Amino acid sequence: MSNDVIRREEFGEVAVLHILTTSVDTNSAAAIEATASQAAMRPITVLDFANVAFINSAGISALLKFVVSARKAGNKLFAMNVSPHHQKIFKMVEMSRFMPTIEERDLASYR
């Protein structure tokens, strides 16, 4: 996992992926499919977009495949920090069904 792409935090069953970068694209798609390739994923991961301003279509198919991961392997996957837009992007390709937002004030609860 490349460290100038994603920051991980773990803290009991929960991993809390930080996407360091601002667009989610071909280059950052890499390093988060080689995040879920890794099982990097606990039985809770939360993508944190805080610093996302753009997704193209390579971040979304990455984004899927993570997705597609984490149910295969029976885990909870959620997203935060998420933009309005995102949010609508989200929607629109039924990723927000099976990434629901969460709030960081929720994950409290875990630490």
Given for the second form:
Amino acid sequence: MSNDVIRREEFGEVAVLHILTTSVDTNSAAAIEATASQAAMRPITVLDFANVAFINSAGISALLKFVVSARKAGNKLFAMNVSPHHQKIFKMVEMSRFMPTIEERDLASYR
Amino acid sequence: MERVLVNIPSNPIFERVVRASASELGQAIGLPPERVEDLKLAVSEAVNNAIDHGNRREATKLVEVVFVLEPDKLEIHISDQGQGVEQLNFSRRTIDESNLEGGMHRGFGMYFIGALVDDYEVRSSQQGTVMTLRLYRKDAIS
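Could the form predicted together with its partner chain be given as well, to go with the form predicted alone?
Then the entire complex follows, led off by the chain already shown.
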């Protein structure tokens, strides 16, 4: 599965959703939310923020759709390649409680 | 003192224009990179609020953004042409289980503004709302 804003990669029990848009904002929120289905997820689902330069509150609302989907399916959701600024923002709203960060090297054993 | 004026229609795509301007001006006055990121987010939230809640996305209504560059600070005035608001809530807001399950995923924007700028004020009337944000250059103060 792939669209303009998300590219999905799957290996074993892991799905990595690479966010392709640089702005997770009002303009990209609908397309991001549209990919937040349980079908897109695996027991371990990782959102990759390597390309993301900006996130605002509308973007956080869109990301929370992944949190809700993951919780409903009993999947674990992680964030990867989160910039220091976005780590600060996630901490402010306590997003980190629902989507802790993971290092890319931690996924190596699943490949 | 120098002023930069940006007028945008009430379409969220143009918020990116204001954000890019904020980024350039923040760098131009020498804000550290992390403060430029704070500035971009605060301006983004204020402009989106003006588009959505002030002008209710009516394309004919403009959001006016004035950046005022002073030696010790950057001041940003964001004005809409709406009917005014009674009160904006800048208090801390976090994600919890109850608002997750209830689908209440909004309301972080004003909290970000209040937390990320050095000071802010809101003036609202039936002619519209003006939000003023200020970021001080710490090196200019000390």
